[in-house]
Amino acid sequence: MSKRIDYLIVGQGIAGTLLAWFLEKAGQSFMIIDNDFADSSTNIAAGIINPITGRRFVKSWMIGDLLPFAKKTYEEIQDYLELPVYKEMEIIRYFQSNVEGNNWITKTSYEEYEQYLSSKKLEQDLSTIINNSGGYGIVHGAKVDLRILIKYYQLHYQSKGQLQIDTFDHSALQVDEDKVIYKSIEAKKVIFCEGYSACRNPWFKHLPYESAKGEVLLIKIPNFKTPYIIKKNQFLVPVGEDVYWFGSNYEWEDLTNTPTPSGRAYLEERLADILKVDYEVLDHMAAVRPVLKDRRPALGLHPEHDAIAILNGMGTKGTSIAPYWADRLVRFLLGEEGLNGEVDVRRFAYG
């Protein structure tokens, strides 16, 4: 006997978890199938929300819409969970050249950048820990504890019978005009939130993926208690008592989740440029980010199968952009609004 639901979600990373959150708010029933892959990009991400990008310090795409919505969503989830999920944090951007410093000065003179940038003096003296040869500026950012968020909802949905820990078998999915059937589950639609694994999805493997592997280190810096996220080429992010997340690099050829000696050497070389003090490496991890060629997410319906949908391609900005687009996909599926053409998966040609 089939279990009938509104939506079948494949993948419980940041995209799948937030999609479930908004579907539940909308009164829709769902089932999640997730393989609980420890080395997924969500599981090793630092959860940084950074509104400013690049050496020219430009505002991230649509940040005026994305940032307030992300803040509202994570604070709402935090209040519901009564767990420390979301925290606003200042990002200290160390300049690598005089050009960067001049670009910063120019941007801080623009009214539209006032809410994102600051040139105030730091409340904590970092000079004994951090190499600072070119000055710095402050970006008003935030951090989301993705491990708490994902793990809570994994246990929560398992307890309610809404999550199956299993590897999804694409060949077992029966697609009809107005429904899908997967083993004992019947749903109006299946929504794929598979991250990089979507490149092996028979319905979406044609998408122009330009995914990149990233390697990160978890390090211990004794007695360095800072409220700041440090950015000097890479990010140094406080994640626990004297424990910091550091990364990441970009590798375009080796798209495996295996940490490499060359990746570690690269990160340790960058750490030598940043830190004046000794540190201990606690862990070395790697994952592949789901990135599409045009650096925009992909959501919406398959052009030939209205019962198949996708929410993917969040890339390096997943923590910032996933809340907004998960909500917009739910609104679209419920017929409340259309999709922005920049993110509609049908913008890509299907072979």
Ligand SMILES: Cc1cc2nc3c(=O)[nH]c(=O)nc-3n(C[C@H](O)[C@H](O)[C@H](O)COP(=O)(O)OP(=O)(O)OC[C@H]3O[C@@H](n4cnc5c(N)ncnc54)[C@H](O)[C@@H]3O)c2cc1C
The other form holds:
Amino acid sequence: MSKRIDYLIVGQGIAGTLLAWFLEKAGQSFMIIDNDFADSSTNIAAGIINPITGRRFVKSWMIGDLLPFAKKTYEEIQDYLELPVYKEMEIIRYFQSNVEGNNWITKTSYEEYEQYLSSKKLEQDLSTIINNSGGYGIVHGAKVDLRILIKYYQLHYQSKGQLQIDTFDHSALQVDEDKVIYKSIEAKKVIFCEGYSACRNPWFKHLPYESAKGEVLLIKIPNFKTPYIIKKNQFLVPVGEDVYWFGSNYEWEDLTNTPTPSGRAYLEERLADILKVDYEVLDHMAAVRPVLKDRRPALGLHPEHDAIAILNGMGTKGTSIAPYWADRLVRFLLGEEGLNGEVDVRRFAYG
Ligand SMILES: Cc1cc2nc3c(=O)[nH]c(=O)nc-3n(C[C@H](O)[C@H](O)[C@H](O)COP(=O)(O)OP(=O)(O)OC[C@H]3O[C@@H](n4cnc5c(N)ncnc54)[C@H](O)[C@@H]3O)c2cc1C
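I've shown you the form predicted alone. Could you give me the structure of the form predicted in complex with this ligand?
Below, the chain from earlier opens the complete complex, with every other chain and molecule after it.
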């Protein structure tokens, strides 16, 4: 006998997890199938929410809508879990040149940037630890502990019988006009949240992927504690007792999850440029970010099958953007609102 539900979600990274959160809030029934891949993009990410990007310090796309929504969502989840997963943090941006320093001064004079930037003096003196010749500015950011969030929800949905740890077999999916059948599950729709692996999904391999591998070092800097995220090209992010996440680079050819000697050499070179003190490498990891050519997410219904949907293309900023777009997708699926053409997966030619 088959189990009948509203939605079948494939993939429990940050996209699938938040989708489940909003579906649950909307009273919808669902099952998740996830293969528990330790090196998924979500598991390797630092979880930084950074409203300002690039050397010109430009506000990220739609950040005025995305950031407050992300904050509200993670704080609600945090209250529900009774686990500290969301933390506002200052990002110290060290300038690499006079041009950058001047760009910063210009941006801090704009009223619309006031809530994101600050030029105040740091409370902690970092000068014995960090190489800094060019000055710095402060960006008001945040960090989400994605690993804890994902792990908690994995256990939570498993205990409720709503999560199967398995690899989804696309060839076993039967697609009808108004439903899908997968083994013993019958659902109104399947929603694929497979991250980078969607490039192998027979219904969505036509999307213009430009996914990018990133390598990361987990390092220990003895006797160094700081409340700040430090950015000087790469990010140095405190994750626990003297332990820091350091990354990352961008690689578009080798889309494996294998850390490489050249990736490590690159990161260690960057570390030598930032740190004045010794460190110990604890781990070296790699994952692939699900990026689309136009750098926008992709959500909504398959161009030919209304029973198939997707939430993907979280790119380099899944932590900031997934809450808003997961919520928008749920509202769309429930017929409450339309989809912004800029993110609708149907913007890509199919067939
Ligand atoms: C090095 C690095 C650093 C990053 N740092 C940040 C950061 O600081 N801030 C930020 O916002 N973003 C960051 N990102 C980007 C961020 O990780 C992504 O935007 C986001 O995590 C993507 O989430 P997702 O759920 O779409 O995909 P994923 O995290 O890839 O999740 C997809 C899930 O689906 C599962 N899956 C796939 N196919 C199948 C199948 N057939 N059957 C079963 N399960 C399947 C996968 O195993 C995985 O669990 C970083 C990425 C990298 C690589």
